[in-house]
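Shown here is one chain on its own, the form predicted alone, set out as structure tokens.
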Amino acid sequence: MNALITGGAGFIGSHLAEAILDARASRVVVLDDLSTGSRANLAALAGRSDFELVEGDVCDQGVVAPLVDRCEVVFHLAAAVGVRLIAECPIHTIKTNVNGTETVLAEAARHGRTVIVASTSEVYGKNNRPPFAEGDDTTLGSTQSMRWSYACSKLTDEFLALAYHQQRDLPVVICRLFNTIGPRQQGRYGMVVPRFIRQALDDAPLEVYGTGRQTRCFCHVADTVRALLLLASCPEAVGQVVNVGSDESVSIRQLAECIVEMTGSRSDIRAISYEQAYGRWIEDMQVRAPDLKKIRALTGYEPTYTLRKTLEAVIAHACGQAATAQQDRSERRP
């Protein structure tokens, strides 16, 4: 497999790059503008002859075209993500998600390449009847809430991908990812698990937005990556929309309590409003839970990590980063 990963310096993309190179006689090219991804995520691959990082914009046809020509499969992960980023930079969100996907699909169609498009559970919107199946209707909120611009842009990505499949016979698979977490994920754009863990390790209050009764199904990044690779090699998945995630559900309040217990933190758990958190009103989903029947039937996929095992891995990574940072500070002191 010669693979191109757009957004490959990000959290999920960097794990995917490692998995492809570790498991197969392959070559991986990563395209990333490093706006939210980082070279540090790809440190383990630096210097390898079968790996290349290209710094560039996924919306730039002149950059994308030669990279697609060199690959056999494109994993299109590049996107604006995170509630905080979406709320603060909605123009960037919409343009990056829609224009970037259109650029990738057009070049893949021109060169006859397979595309795995990363979509999101956000497209189910305010649907409150879990588990969500791929054929369920979506229910989005008002255009006055910029929160929904992300879901709408990813729905447009899905429509574009399916249109290219229908009209241009482009082999595409759309993967709706449900709350992927794991080592390297950053909390600065609103991701709840790394934010809670950082607060717990600092013995700072864990800030739960809203009531804390919202429920989520968190999936270890290794399971997400394995699902992407299974779907990329599954001919029956072409032209399909497929949920990817775990079906172990937890409320955000329970998540906070679990992280406090696992870290041995002295932190309190504090409820704050969305206005306090983001400086503006943000409408939240009360439930996200995937129906995994389709991916199980197509590939035999089963999530292998429990939430607790996943949190153990993330906490260990965060502790390691904190220890390294402390050592660096000590070495710089006169």
Contents of the next structure:
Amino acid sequence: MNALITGGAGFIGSHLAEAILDARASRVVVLDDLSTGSRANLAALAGRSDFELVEGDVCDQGVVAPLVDRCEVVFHLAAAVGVRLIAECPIHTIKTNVNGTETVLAEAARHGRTVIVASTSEVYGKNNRPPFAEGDDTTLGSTQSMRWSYACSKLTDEFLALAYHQQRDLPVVICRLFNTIGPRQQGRYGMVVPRFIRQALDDAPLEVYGTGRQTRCFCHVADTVRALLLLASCPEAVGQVVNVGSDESVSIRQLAECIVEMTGSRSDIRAISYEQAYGRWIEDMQVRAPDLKKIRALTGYEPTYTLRKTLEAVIAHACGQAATAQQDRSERRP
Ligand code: UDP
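The form predicted together with ligand UDP is what I need now, so please give it after the form predicted alone.
Expanding to the full complex; the earlier chain stays at the top.
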């Protein structure tokens, strides 16, 4: 099997590429514009004959068409993500997410390929009755709040994918990814766990936005990737929308306390407003938790990492990176 991963140099995509190649049954082609992804994420795969990185734009039909032609399955992960990036670059967000998905779906339909589309729990919007099931109504906010442009663009992707399935018989599975964390995730675009860990390791204040009572469920990227692979080989999942994540819930304040304790940090925990954090008001979700009944029934998937075990892995990776950076600096010193 040949697999194409759009956005494969990103955090989740690079773990997916490694997992597919670990199974040794496939070749992997990654298409990525390296805007938020990086070659460093794929360092472990560089030089392998069963792996190829193509640097290009997922909206460019001339680039996408020959790659889809060469691969039997497409994992479409390329997207603008991260609350900070979305707030600062809404045009880029909408264009990448909608045009990129349309290009991939059209080419997959033309070549008769299977597509796994990565969507997001953000589409549940302001739903405050967890756990969220795939058939629940979406409750997005006003267009005055740019955050919703992301949810809206991903909802459009879901409609497009289902439309291609209905009208063109495209085999497609839509995976609504809840918060995913793990080694190599960056805090630069807003994600809370790498930010808190960096702040804790620097003994800097951990900045909790809003009350800190808002809750999330964080899933280890290895569990997320395993779920994507299970769904890709599940015929009953075709044409379905399926939640992917962990259902262990934690408040952001508790998360901060846990990271301070686990890192042995001297950091304080500081509450700051959304205006202070993002330079503008951002509407935040107070609660977000997946109902995993559907994925369990379809594939038998069960998250295997507890939050604590996941945080241990991310902290260990961050400490390793810090040690390498320190060594590089001392080697460069005359
Ligand atoms: N958050 C925070 N401090 C940060 C970054 C994020 O308190 O440095 C909060 C954010 O407001 C949200 C939660 O942590 O309530 C999760 O944020 P993230 O951007 O990781 O994911 P999402 O909001 O998309 O679930």
